[in-house]
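A lone chain, given as structure tokens: the form predicted alone.
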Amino acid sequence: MKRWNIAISGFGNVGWHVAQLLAERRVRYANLYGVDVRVTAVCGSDRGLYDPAGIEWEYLRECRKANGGLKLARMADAAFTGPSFIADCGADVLIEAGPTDFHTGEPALSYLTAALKQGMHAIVISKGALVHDYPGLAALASQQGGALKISGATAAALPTVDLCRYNLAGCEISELNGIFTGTANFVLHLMMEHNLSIAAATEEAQRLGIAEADPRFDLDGWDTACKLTILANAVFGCRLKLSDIAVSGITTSTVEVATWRQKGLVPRLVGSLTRASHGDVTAKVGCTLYPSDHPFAHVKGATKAIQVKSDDMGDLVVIGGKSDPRATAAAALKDFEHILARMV
């Protein structure tokens, strides 16, 4: 039976996810695709776990992020971290789960850039390589004979670039609309039918655990400009940067709130892009009022929508999928089964 090594890079709660996914699909990888999938390294922002013979999810499960993640595990090394290492660690598949920078890549870039000179595959979590770059690894992936698949980037659990590349095969996609950010659709949800103040909404989402202690990425609608970035380029096959966005996020009063519901509009923070008959492909992201018969009106709480336009399969509206850890882990999993499905 064929053996194929997975890396993980950065171990937070989707990497932890993802080795636990592994291991649970382990016994489906053999009988469906004839092949014995393995975690030979994991990989810290300092230090990292190596075996050639494969780690063992009992050991991994202990090393999850709120019991000290890998500074913690007593076999962790420095030695096992860092691109040189991703390089030559014989791993087949890299999975990228780290936290990035978006203005430089960093250290994701490297890492994957590591892992695609030497003819891994790479299925990217992670955003900023991704907003940087996406173009230049995608030619690096083709050049080795790599596959770069980035679902779990793209609103993971919420197909988007898959819905693109294959459901749409063969057509011309004019226009993409998508509530990509849970966060923000959680609080102009809890603004509209429950009659709170953005602060009191944000509040809300923050004691739930839906937005982060710090929210302004997901709400100044920089989160989802992170995504169309990567979509413009991934689809519509252009050099879009993030740059060229026209962002804006939720700045909503509860004046306006009041205007919109007596109106019967809805309020929705999206991403859109747009092809010109001549190829050129514009960006923009900020609320949109929706009358309350338009699908994305019914898109409510943490839940993500995307609408696509093409010209022989016409339009196609895909709501819902999970947003937590193991949903983006599961979107980053089929990624992988994809590749194992063209390969074996």
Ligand SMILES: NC(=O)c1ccc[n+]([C@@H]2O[C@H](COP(=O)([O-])OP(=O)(O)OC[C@H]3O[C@@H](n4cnc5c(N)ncnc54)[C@H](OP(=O)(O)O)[C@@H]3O)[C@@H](O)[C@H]2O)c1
The other form holds:
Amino acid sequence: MKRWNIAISGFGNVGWHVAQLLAERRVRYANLYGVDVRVTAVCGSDRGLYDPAGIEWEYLRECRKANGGLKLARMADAAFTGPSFIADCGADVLIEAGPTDFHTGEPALSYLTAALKQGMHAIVISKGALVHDYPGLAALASQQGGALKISGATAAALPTVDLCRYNLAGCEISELNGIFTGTANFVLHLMMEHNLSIAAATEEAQRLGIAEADPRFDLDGWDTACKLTILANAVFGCRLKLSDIAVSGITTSTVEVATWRQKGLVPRLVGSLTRASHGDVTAKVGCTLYPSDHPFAHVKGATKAIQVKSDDMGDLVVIGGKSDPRATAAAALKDFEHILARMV
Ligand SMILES: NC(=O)c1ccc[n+]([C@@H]2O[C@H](COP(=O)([O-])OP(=O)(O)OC[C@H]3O[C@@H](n4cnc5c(N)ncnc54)[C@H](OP(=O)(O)O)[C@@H]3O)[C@@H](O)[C@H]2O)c1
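With the form predicted alone in hand, show me what the form predicted together with the ligand looks like.
Once more the chain from above appears, this time first in line as the rest of the complex follows.
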């Protein structure tokens, strides 16, 4: 049976779940695709694990972040991390699950560039490198014959890029709108339905582990803008930069709960892409008001949603998908199966 070796860069919450799901699905891959899938390398910021024969899940299971991660792993070594090690480790696929810096794209950009240059397939979960240079990475992948898959970075369990590329293949998409940031939707939901102030709603979201300690990236609209940048470039093939997007978030000055309630309007933090007939794409992020019978008005709590308008298949709305690390890992492995289906 043909071996498929997997390297995982970034072994925190999501990376660990990727390894767990790969172990759980090993028999599925063998039965369905006739391949023997093994994790041969995993790495964190300063050390990693490597075994060309495959690292047993029983060992990786103990390297969970809550237990100290790779830092406490007996066999972890400083030689087994970094972009050049991962590119040379003999893996067929890199699953990138590290931290994200959307200004520089690092450290993911270096890992992805090194792996793609080596002819590996790349499955990306962090957004930074894709925001920074999706077109460059896509061009490199295509030159080298590797796949570049990005579901994990583009709302994960909610299908976005796949909805456009697979389900609407061949259609012209004129508009895409998305509720892509669960935290922002949760805060708006609490404000509208439980009459909380922004500060109180944000505190509640933090208490429930939905919002980060610093929630500004989500509430100010930048998380949505990052996903929109990647989608614009991946779906519309344009070269949109984050700085091209008009971004406004949920702030005290933009929120008018009493007026919206009185008018029967429901606010959602939405990222929108519109393609004009001559091909130009415009992008914006901001609070959008919907009448109560619009599908987006029914997207409650930390749920995400996407609406796509196409010429020949009409409008589609998808709502839902979990937002936890296992669901994110599962979205990355959906990408992996699409690679297997194409290659074997
Ligand atoms: N959590 C989710 O549900 C979710 C959903 C969608 C997308 N994401 C994205 O997925 C990525 C991972 O999220 P997470 O929650 O798993 O984060 P996390 O728990 O903080 O894990 C990050 C991992 O990356 C490693 N890392 C840091 N610098 C590195 C470097 N230079 N080279 C290799 N590894 C490095 C860290 O290693 P050390 O421990 O050595 O620092 C750690 O193992 C993030 O970009 C996040 O935005 C997460």
